[in-house]
Every structure is written in C-alpha cells, then in structure tokens.
Amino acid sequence: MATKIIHGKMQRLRVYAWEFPVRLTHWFNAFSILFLSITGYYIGDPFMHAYSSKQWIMGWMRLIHFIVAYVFLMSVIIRMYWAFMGNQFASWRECFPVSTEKRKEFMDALKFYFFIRKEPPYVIGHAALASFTYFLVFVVFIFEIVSGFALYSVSHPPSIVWTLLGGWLLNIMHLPTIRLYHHFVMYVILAFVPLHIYATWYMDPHEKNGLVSSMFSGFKFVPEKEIEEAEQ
C-alpha cells in the first residue's frame, strides 16, 4: 500500500513497510530482552540480598524471568510465522543474500558501515546485510529460548512438553554447559543492542525516509524517483 505525497519539491510515496506483527514483536523481543537480562542476571550472581523472611526477591525475579519468558517465546513464533504470512520486507526470504543484486547489496551496506562508500544501499525494507544480521540474531533467540526452558525443565517432572520445548538439549549437553552457554549468550544479545541502536540511528539521516519513525507507524516515505530506479 502507498500513497502519494508531496514533499517540498519532491514526490514521495508513504509506503506501508512494516506490518503490525512485524513492529509488535520487534518492541516485544525489545523489552523481553532488558528484564530477561536484569532478572537473568540476579538468578545468576544476586546482588540484593533478603534481611528477612518476608522478602521474596529471588522468588520474584525468577517469577518475572519465567513469565516474560512465555512472552519472549510467543514473540518469536509470531514472527517466525509472519515470515510465511507477511508481506515482502517481513518475508525469510529477504533474509538470505543469494541473488546476485542481494549480494551486491549485501557488500554495499558493508562498505557503508566501514565508511569506504558515501551512500547506503536503496531499500525499502531492510538491506541484505541487515535482514541477515536480523536472521542470526534470530538463530542465538532460539538458542536462548531452548536453552532456558532446558534449565527450567529440570524443576519439573518428565514430560512431553518440557522436552520438546527445551529438554532435548539435556540429551546434547550437561546442565553446567547449557546453564554457561545461556549466561554467555546473554552478553552477546547484549553487545547487540547498542550497534543496532547505532546502526539505525546512523542510517536513518542518510535514507531520510523515516526509518526510526517507521517502526512506531509502520510506514516509510520513499521518494519516487528512487523507487523506478530500483525497480529498472
């Protein structure tokens, strides 16, 4: 869906980028992420201490890091199967640079992050480079998701749920790796986090298409003229 506006000297068609699901789950996994870390974190090394019977902290954080868990895990799948149902900046498909025009694009992002090209690469959705970064990120939420309900698998009794939600992985791996691997991967989403912040940040002034906006309204303003050349 696009409509045509006007935008100084210049046409510009408001193009509907992003779906409902697709930013629903984005600011999902956003704040999933900051309280799993928090809670994940004090489960792990607390760093406030109970003085009396009456204060249940550990029981808490645990209670929120299990919950938000539940959700962490619905926002995935969502968006997993709106990979399948969604339109085409949403589709898996723009996840892997296979065709040669996504793998010129792939290298011109590259060259635009390491300053060695002035302009990015024109897409209305996400860039190569950037959808298949957004595939990776997916691939370590699998792993955390698996490996946490694996954990959680342990303080309940044997059972079909369990084990396919995460119980398989203690077939594969002791419990103190699982418990080190999930611990460790928590840092590298967190190290994630500010280059994504950047990186948006840092394209949305040079696409000047409403990059940061589009992910609250769903919608990006194109400039017409750009979007013939890219369909030539």
The other form holds:
Amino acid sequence: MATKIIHGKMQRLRVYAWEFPVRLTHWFNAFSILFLSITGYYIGDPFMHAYSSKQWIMGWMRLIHFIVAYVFLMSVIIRMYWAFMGNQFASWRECFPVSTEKRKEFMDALKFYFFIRKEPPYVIGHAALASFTYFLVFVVFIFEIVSGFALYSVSHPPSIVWTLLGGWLLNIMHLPTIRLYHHFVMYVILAFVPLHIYATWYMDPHEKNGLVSSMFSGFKFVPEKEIEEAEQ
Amino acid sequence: MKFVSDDFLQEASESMESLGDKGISRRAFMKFCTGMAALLALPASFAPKIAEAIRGKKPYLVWLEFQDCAGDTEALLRTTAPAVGDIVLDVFAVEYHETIMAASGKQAEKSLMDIVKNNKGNYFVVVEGSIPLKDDGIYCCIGGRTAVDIAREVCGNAIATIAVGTCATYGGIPAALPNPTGAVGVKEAVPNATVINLPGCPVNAENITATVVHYLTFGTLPNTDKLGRPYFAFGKRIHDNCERRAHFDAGQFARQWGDEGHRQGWCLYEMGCKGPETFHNCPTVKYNAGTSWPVQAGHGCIGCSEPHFWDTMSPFYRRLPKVPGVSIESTADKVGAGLAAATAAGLVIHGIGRAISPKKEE
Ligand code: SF4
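Same protein, the form predicted in complex with its partner chain this time rather than the form predicted on its own?
The complete assembly is shown below, putting the previous chain first.
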C-alpha cells in the first residue's frame, strides 16, 4: 500500500488513496459541468444569434447538452457505485461525520479555514468537512439530473424510462418551476467550483501531501506519524 | 386521389336532410366529418362512421356557466365557415345554455331540472367556469343555489361532463393566487362525476365537438392523460409542432416586439413564449376555424391551458419565473450571479486573511 519516502525532516508514506474510478469520475464530472453550464446557459438565455436559417446553434447546444447530460449521469452512477465497492477513502461512510473523532475533524477543518487553527487536520482521504461538502454537492448533482430529465421527458412520448429518470418530478412541481430551479442550481454548482479549487490550492502547500496531483496520480504523501496515529 | 367512398357521399347527402335548411353544403359536411377524423387521429376511412353517428342520435346537452367570462361560449358561437358551430348545435340537442337560450328565470331552471330528472345518465354537461368552495360556495349562486350544489346534481347524473376552459378544468383565473373564493375545477368539486378536461383560454370549440363525436362514434370518451385531458388534443407540446420551431433550432429569435427578427417571424422564445411548457393542439388545429393562433399572430404562448398558468407561467414575457421569496424584480440569473460573485468575494477575503495571518512554524 505504501512506499516510504523521506521529505525534509519528516518521513512520508506514499499512499494510494484515489482509485481509478474516483479520479475518472472526478474529471468526467468536472468537464460535464463545464459543458453543461455553457450549453445550459445558452438554452436558458440564447446569447448568440444566428444570421442564417441554415445555422443550427440552438440545435447544437441542446444536442451537446443532452449528450453530456448522459455522460454526467453515467459518471455520477459510477461514482455512487464506487462508494459501495471502492476502498475506504471512496466509501459513502466518509460522507457523514458522525463519530466523535470525525466531528472533531470537521470542527478542526472549519477552524483552520477561519484562521483559528494553524494546522489542518491530517487525513489520508477526505477530511470530514470536505467529504460532507461533497455529499451535499452530490445531492445537488442528483437534483440537476432529475430536474433535467423531467424537462427532457416532455418532448418524448410518455414512457417508464422518462418517468423514472425524472418525469416523476412533474407530479409535484410545475414545469416552469422545475425550469427555474434547474437553471438556478447551476449557479450553486458554479459557486462551488471556485470554492473547491481555492480550498485545494490553499490546502496543498499546508498539507504538503500532494493533494492537487493526487487527483491525477491517485497517490498522497502522508507523514508516517499521522498513519501511526491513525492506526492506534 | 379519392379519400372517401361513394357510400360516404350517399350517407352524407342523407345527413344533409337532417341538417335541414341550415345552409350547410354537402361539401362542408363532408369536410367536417373528415376533419373530425383527422383531429381524432383516425384514418379518413372513419369519416363515414362519423357521419352516420352524427346523423343518428342527438344527445341532450346542458351547458352550465359558473365563475367565467363566457369566453368558451363565444369561442363556440363565433366559429365561422363552414358553420361548424351550426353543425355542433345540430349534433346536440342543447337544452339549457344560460347565454343563448330564450327562456329565463324559474322557467329556465325548471327546464334544467327536467333534463336531469327525465334523462338521468343520458345527457352531456358542458361546464364553463370554476366552482368556488370557500364559505360553502356562496360566491357563485344561480337561482339561489350554489354552483357546487348545482354541479353535484347535474354533473353527477350525466353520461359525462366536459369541463371546458382552464377555469372549469383547474380553477383558472379565479383560482389564481390568493384564490379569494376557493375556486376549483369540476373534477375537484364533484369527484365522483365522469369528467373530461378540455382546458384552454378559451377552449378550442373543435376539441369539444371532437370529444362528443368520439363518444357518438365509439360509445366511449377519448383516452386521457393524468390531468384528465384527451391525448388527441393535449398529447403533444406546442413547441414540438410550432411553425417557428425551425427558427428556434437555428438560433433565430425575436428579441423585441417589432424588431427585425419579430418582423421576420422568428421564434418568440426570448419574448417569453411558453410553448415549451404547454401541451395543446393549437399549432395544428388553430382557432376560429383554422384562421390563426397566438404564435402565428406574433405573440408568444402564455401556457393558458396548463393548470395554474396564471401563477406558474408568469411573467408571460420572460423566459423564467421570478424567484419566490426574493424581491419582485429579481430573476434567477441575478440571484445566481450574485451567489457566485459572493463566493468569489469570500475567497478573495480569505486569501487576504491568509496573507496577513502569522505564518505557521515549519
Ligand atoms: S415560438 Fe414558442 S412554441 Fe414556437 S418554437 Fe419558439 S418557443 Fe417554441
């Protein structure tokens, strides 16, 4: 699992934290969000205008939006599947800071971000605050998927597939209201993006564990004493 | 090419006798029957069947008006050549219709009650207008009886009730927030009645006729969706049958009333058209005997045939509804952009905080 390397005065272990499906879905999600936001914004507010009837701008935007929507759906499904099949760092249990220890970690991370604590809590996988945030982000993702398919379903003849993927939402919300929230929640996701990038960029030099590169390579570099503490 | 058989022509001319001296030509009658077949998504070969069915029985029909503007009555009466309205009035034996009947007062109410008593389970009711339920329904009374009381008796004993217009189907404009009279549609007011919903503001008279013609021809009401609307009229979205759809896909939009795009007949999406949210057969059947419909006339759809359209589809000239709970003028984009900007600002502040906070010991 781990290779020992020496960094400065501190012994660090090279730990395989993020397995391939975790990294893959992370980047699929990231690019899906990028494409879905651009095309989705255009669908809500067509800022480019065609000068000829031969163009197909809205057509392309919608086509890309729908194709990427499927990619995003698959990516989210794979990630949720991996929450049950993957290693301890990918597990769904990470999402809920219920144990006393996790709750402390959660508070320590909060304190760190608010400059009350100098050291971030050291963990190999997700810190409790981060994983709880990602849980919320996934709830938001699922809302976007369900509301998106609800909107998509109305241009198709009724079928059980559309009903399951999102059509059921039409029973409890009016179509324009779904459209409003589908649009609005995009901004919630877009607000999360800089937060996420900033936090990573901020944490990386503090933890010195290769946080940023770990999402490419899967490996984190964790001080030996942290692991020993964790194992005790 | 021949669309109809000789038998049909024969039958059609026989039917003409029953239509009497109404000035409807045989041609107009044939056209009517084939048109009805097309509207019900039946092959043209059904036209003779329809002609026969219409010629046969004449169902009694009573037309009730509650909290309404008589717009649906107008839609029916103002149907123009080839006198569809006349044919409809001849298809039914209209026994009670507050706006067009000659009788009035006690005499009129008596004729209504006679129908209900003598033809139990053998007449149609058309209801126009919503039914108030608040304070025991006192906000709409006719001849001293509340609307809900009348509806219970008349609709409860009918073959079927055709709720016409958005008010009779889902409460419509009287039910718009804050709904002071507690207005509801017929199905909600009289849950045990057989109700078919034909929303629209006003209803398209052709859809009423087609519903009754379907019943006369097949002996059943047309299939409906979960909102009680027949699929033949409400199975497709306006946006998917709209004549401006090609401009939508191209990316050609009118952006202001009277601008170049509007004059060119481009898509009205940016002007708030609710065609993408509305199910109705307006683009194919059109109004006033196929003359026009809102989008053809250059005005976006306002979604008038959807439940609670007054609250959910407004503002009619904007793409998205207003954000509830936030100030009146806020749109989703303003609130959303504000949220994203606040996050970015928070991060900048945090960055500054980090720069000035004492450095951690290595
Ligand atoms: S005018 Fe309205 S219904 Fe027609 S294509 Fe444009 S948005 Fe759709």
